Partner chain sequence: MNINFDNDIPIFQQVADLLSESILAEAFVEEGQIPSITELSITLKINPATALKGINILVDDGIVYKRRGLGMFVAKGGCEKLIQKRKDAFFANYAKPLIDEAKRLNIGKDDLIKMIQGGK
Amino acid sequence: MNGIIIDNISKQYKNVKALDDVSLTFEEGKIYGLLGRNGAGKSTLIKAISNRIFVDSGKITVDGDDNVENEVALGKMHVMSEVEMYDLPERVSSYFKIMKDFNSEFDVDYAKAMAEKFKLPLNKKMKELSTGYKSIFKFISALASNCKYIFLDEPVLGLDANHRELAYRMIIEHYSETGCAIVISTHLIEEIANLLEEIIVIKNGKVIVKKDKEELLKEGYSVSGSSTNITEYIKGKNIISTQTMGGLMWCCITGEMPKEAVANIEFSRLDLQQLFIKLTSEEGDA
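Throw up the structure of that chain alone, the form predicted alone, no partners.
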């Protein structure tokens, strides 16, 4: 069967269950959002998929092949992560050639064209690059890999607003041209929301949500109006958050947005970040 299939995997680190019986499928032709708070298990999951760590139980297959020490399976994916692996003195352009040696599908011309768009200095040594330009290099390398499955772990770390916008545009263009699967793990939920088609939320090592984004966003809405009207309206409802300013109040609520208008109250769809905060909040959070 095509796709990356994660079947009931678990991973324990001493007293911490980093992954707890996780089952997922990543298919070509989708952009996924892999979301979770710090320590939720996102990076551990990506490391398990790419065989950087071994799981304690369960199985991962790539297009039907076991991923454990399997060059065919692992060659179908590229993982961009925060880990710094480029500490040798070679120049940026040399790394593109090295990647071509390891992956015959790597598109050096595409990588160089993207580098020009991002103003990435090809003649600089990798260790001389800023954090942002190291992220750009790793991002470019991921898309230029032409792999079927691309994992972007915090892809815009250290990038300014203009470069982040360019990166998001490049993701959409590459996806449209290749139809690959792209999995984005990031804390910048509000910025990437429009890119995503399917949402996966991990909390304490467990998958608590795996759903089409549009379907997920139907599970909440926001209301605004006078404090008096909103206070009365929200009685008995499941409240995510409230905000007041003078005599006005805004409130986010889980549940289906009413189809009928309510006098003196404005309704709007909940955004992904607001819903994420509700889904991943812990008892005692402010």
Contents of the next structure:
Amino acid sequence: MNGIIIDNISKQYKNVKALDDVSLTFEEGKIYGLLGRNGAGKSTLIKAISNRIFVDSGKITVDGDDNVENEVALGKMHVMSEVEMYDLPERVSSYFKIMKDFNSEFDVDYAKAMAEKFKLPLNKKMKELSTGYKSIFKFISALASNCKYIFLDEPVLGLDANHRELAYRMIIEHYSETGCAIVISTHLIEEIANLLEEIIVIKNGKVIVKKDKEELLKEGYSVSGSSTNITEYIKGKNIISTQTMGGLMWCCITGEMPKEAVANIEFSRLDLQQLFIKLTSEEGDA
Amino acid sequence: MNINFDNDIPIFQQVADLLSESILAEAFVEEGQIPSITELSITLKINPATALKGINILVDDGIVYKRRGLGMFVAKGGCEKLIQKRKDAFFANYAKPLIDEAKRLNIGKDDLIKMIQGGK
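Given the form predicted alone, state the structure of the form predicted together with the partner chain.
Then the entire complex follows, led off by the chain already shown.
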């Protein structure tokens, strides 16, 4: 069985269910968006996949092999996370060599070429790098790992707008060339929405959405107009949220947007970020 | 190349539109090559599957064709097909909404024609 298959895993931390019966599949040739609010369970999931934590129940296989303490299975994935592991005095360039020692597939030339584009100072000591450049180093290492499964947990944390654009371009470039699986977990949904093919949304440790992005966006739409018209229009429809301002009313509805225009009502598509906010909002957010 | 994607239209459709515009503007000529899927996805920062879906709209309409191992090219007569397609779309996307909006605003047929002709 090809792909990373996550089969009914759960993980409990004291009285918090960090992962609650999660089942997912990650296949090569796709860019996934792993979305969720702070504390939803994204990082716990990534840690479970990379066997940095043990799960309470369920199992994870990589191309058919169980991931627990399995070098072959774990060697097929690279996890870029916010965890700070490089607070050592060595220079940046020597880390690329160290990476090559651990992973013979690591492409030092490719890593250096990317470093040059980002103007990452290779001669600086790792601990002297700024937050942004530490992220960039980890990002470069992830792509240059040449792994089949690449997990990017907040890949652009601390990067300026120009560097974020560059990073997104590099993701597509790498993906187009290798056809690997890339799983991106980020809060900057608007910026990466167009890169993603499949969307996974986690809320309170549970997977609440697992869908092709275009399909997902077709599932809802918003309407606006006068309160009287909208109230009448939304009768019997499945409403995600409503908002009013004076006599105006906005409403998000699940279902496919009607093709025919309706007098006095404006229709629009939801974007991924709006949809995410609606799906994951809790009382007290507004 | 930078385009600002509009939220109300699926991205793959906007990719097809962008290529169509470029063909009509003769940025890509008949029998000339158009950008590859990789080029398109990198420049526009979109998923390659989306770029492919956009190009496939033009392939299905016979405006663009694939030469194995070489890339995508604008078909002979592609420009003309595109113009016909755009005329059909003109009615659906411009004329019809114009009429609908006129009805909403209670603008009569004669007034509407006058407006189009430039009078008030």
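Between two forms, the rigid core is the largest collection of C-alphas that superpose within 1.5 Å. Numbering follows the first chain given and starts at 1. All values reported here derive from a predicted model rather than from experimental measurement.
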For this session: Quote the angle in degrees describing how far the smaller of the two rigid parts swings relative to the larger between these two forms.
Result: 20
Problem set entry | Per-residue CA shift, Phe267 (Å; core superposed between these two forms) | 3.1
